[in-house]
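Shown next as C-alpha cells: one chain only, the form predicted on its own.
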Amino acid sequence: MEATASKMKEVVQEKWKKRPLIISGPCSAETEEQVVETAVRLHKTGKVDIMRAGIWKPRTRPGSFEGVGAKGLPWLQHAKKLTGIPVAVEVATGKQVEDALTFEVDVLWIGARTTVNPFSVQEVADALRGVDVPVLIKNPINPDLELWTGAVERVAKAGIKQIGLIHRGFSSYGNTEYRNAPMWHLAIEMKRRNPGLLFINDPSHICGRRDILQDVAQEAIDLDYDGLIIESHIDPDNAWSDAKQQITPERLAEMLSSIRWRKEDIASEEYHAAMEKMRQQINQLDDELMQILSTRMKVSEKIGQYKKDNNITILQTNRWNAILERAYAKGEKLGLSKEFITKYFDAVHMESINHQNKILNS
C-alpha cells in the first residue's frame, strides 16, 4: 500500500473534499504496536479517511501522560505505509510543526489549549509559512469566537489554503452533562461566519464518555457539519489518556453505520415551494416579534424615566423573579423549554436595562 509523497498528497486532497470526512484514532500514540494495529483495524472498517493520534499531549496538570513525543512520529509513518491512510497530529509549537512535517504527517491540527493563546498560534503559523499542508483548528477552551477567528486569520496569513474548523465544546461553569459543553449556538455562528471552511465535530471531547457519543455525533450531522473526529483505541479501557471517551475501531464502524446521514438540499420543486412558503411565514412572524420588542423597550424607557424621577434603582429583583416565574408557567403550556425561556428573557431583560440605563444617566 506504500504511496509516494506526491500520490499521498493527491489522496489527502480528495479526502479533504469528501463529505462526511471521518477522522479517527487514539487519543495518544502509546507504542508502535498499538499505532499500527489501530491503523490496520481502522482500515478494515472502510469508513475512516484520516487517522489521528496524539504525539504531544498538553495536559491540564503536570504528572499526567503528556505523549511519547517525536519518537512516535515514525510509528505513524509506518502505519500509513501499511494501510495507505493519511495521518494527522496536533501541534502546539514551531518545533512540533517541523518534526511532524519531517515525518510526512499529512494533516496538522491546532488544539484548544493552543488556540486560546495568540502567541502560540502565531508561532505555529510562522512555522507553516511556505508549507502546503491542511490545518484544522479547534475552538479555544473558553467560549470566545474572536480567539477562534483570530487563529484562523493567523494561519491563513501564513499562506495555508486548506483550513478546517473542529468544534470540540467549551469549558463552562456549572456544566455537568458534558466534558465540554457543546454550546451549539457558538459553533453555528462560527460556521455562519466561515461558510467556505471545512467544519467538523469532535464528540469525543464534548462528551468525555462513550455512552453519549452517538447522540452528539447525530446532532452534529443534523446541523450540517462536514464530518466527525472521534477517538478510537484497540483497548479503550486501558488507554493511557482519556480512556472513558474512546471506542474500538469496530464500535466506531457500528456507530457510523447507525448515524442518519443528512443532506443539505434536494432537487425537488415541491419541497422548495413548501419550504419557501413556511420561510415567508417565519419572516413575517420575525418582523412582528421585532415590532413587539421595540414597543416593549419604549415602555421600559417610560419606566426608566419614572425611576429616574423618583431616584429608584434599575434592577428590581422581585419584579424580575415574578416575570421569570410567569414566563416559565406560560412557556410550559406553549411547548417552550425552560432553558429557552431563560435565555430569551435574559436577553430581553439586559436590553431593557440598557435602555433604562441611558435614561437614568442622560
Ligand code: PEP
The other form holds:
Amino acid sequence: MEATASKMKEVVQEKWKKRPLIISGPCSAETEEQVVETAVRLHKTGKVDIMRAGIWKPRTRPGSFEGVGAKGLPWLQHAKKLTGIPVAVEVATGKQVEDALTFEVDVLWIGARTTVNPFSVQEVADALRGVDVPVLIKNPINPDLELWTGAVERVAKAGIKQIGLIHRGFSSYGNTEYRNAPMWHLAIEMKRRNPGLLFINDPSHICGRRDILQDVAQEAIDLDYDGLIIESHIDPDNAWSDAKQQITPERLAEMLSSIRWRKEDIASEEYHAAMEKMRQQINQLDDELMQILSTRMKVSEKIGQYKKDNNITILQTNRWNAILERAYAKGEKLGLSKEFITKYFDAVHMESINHQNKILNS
Ligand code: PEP
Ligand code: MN
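I would like to compare: after the form predicted on its own, may I see the structure of the form predicted together with phosphoenolpyruvate (PEP)?
Shown next: the complete complex, the earlier chain at its head.
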C-alpha cells in the first residue's frame, strides 16, 4: 500500500507540472457505478490528468443534493485503481480533510463558499499541518482578492508546498450571461501577484451552462492559464447537481481538441525583435498619454481655482453629461467601446475632482 501511495505522489508531482493540466469529473459523486464509469470514460479520452468529484456539496439553499458524504470516498479509490488517474475532492472542514486523506485522495480543493470564511479556511489549514498534499484554492464567491490571498496564506502557513488557484468567477446581483461573472481583470491581478502558483480556470462554474463553455475555456487559454477544471458526467441532463453545465467525457475530449492551445513564448529571434519594437511603441504611447493626462489635470486645477474665486460647486452634472455624450460619439468612431469610454472617463473625472478638491479646500 505504502509503495502505491508514494508512486501516486510522483504521478501527481508530474501532473502538477504538465501544461495544460486538465481536471475533470462530475460535480458530485452520486453512485459507485457513476463514479467508476465516468473515470473509465475519462481515461479513454487520454486527455484528463486528475479526476474531480464532489463528496460534500456546499449548496446555496438547503434541500438540494448535499453530496453522498464519506461513503463515496472508496468509490474514488476504486476508480483510481482501475484507471491510474489521481483524484481530487472539495474539503470544507477539518473532519473532511481527515476523511479524504484516510481514503488517499490525491489533491484537495477549497470551494468558493469556504474561501470566503477565514474560520473555515483556518480549520482546513490546521487539519493540513504536517501533511504533504497539493491544495487548490477557488476564488471566494465575492470579488475580493484579499480573501483569496488570505486563504492562500493560511494554507501556505500550514506548510503546504503545492498550492494552486482556481478561478471560478464571482457572484453578481442580477442575471448576466454567466452564472458567475469571470471578472478576468481580478483573476489577472491575482495571477500577477502569485506568479509561482498553478493557475487554473473553471469554465463550468463561470458559465453555468454548456453552450459557452468552450469560449470561456479558450479565453482562459489565451490568457495563459495553466489548465482547466471542467465538470463531466456520464448523463449530464440527469446529474444530481449542476446538470446544466456538465458535459459527457466524450464531448469534453472534443472540446479539448478544438481549443487553440497557445504557447507563452517561442525561441524565435525574429518574433522577439518584432515584439520588442511594438512594445517600445506601446511604452512610448503610454508615456505620451500620461503627459497629456497630467496637462489635462493642470487645466482642471486652473478651472478649480476659477470655481473657488467665484464660489462655484466642483461637480456640474450638465457639463459632465455633455463630456460623456461627446466621448461616446467620438469613441465609437475611433473603435473604442462604450464600456471602456465610461470606465476611462469615470477615472479621469474622479482624478480631476480630487485635484479641484485640493484647490477649493486649500
Ligand atoms: C464545485 O466545484 O462543484 C463547486 C461547488 O464549485 P464552487 O466552489 O466553485 O461553487
Ligand atoms: Mn459543481
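Model, not experiment: these values are computed from the prediction. In this text, the rigid core denotes the largest set of C-alpha atoms whose superposition between the two forms falls within 1.5 Å. Numbering follows the first chain given and starts at 1.
Picking from D215, P74, G69, M275, the hinge for the rigid motion between the two forms turns out to be M275. The chain behaves as two rigid parts between the two forms, and the smaller of them turns through 7 degrees against the larger.
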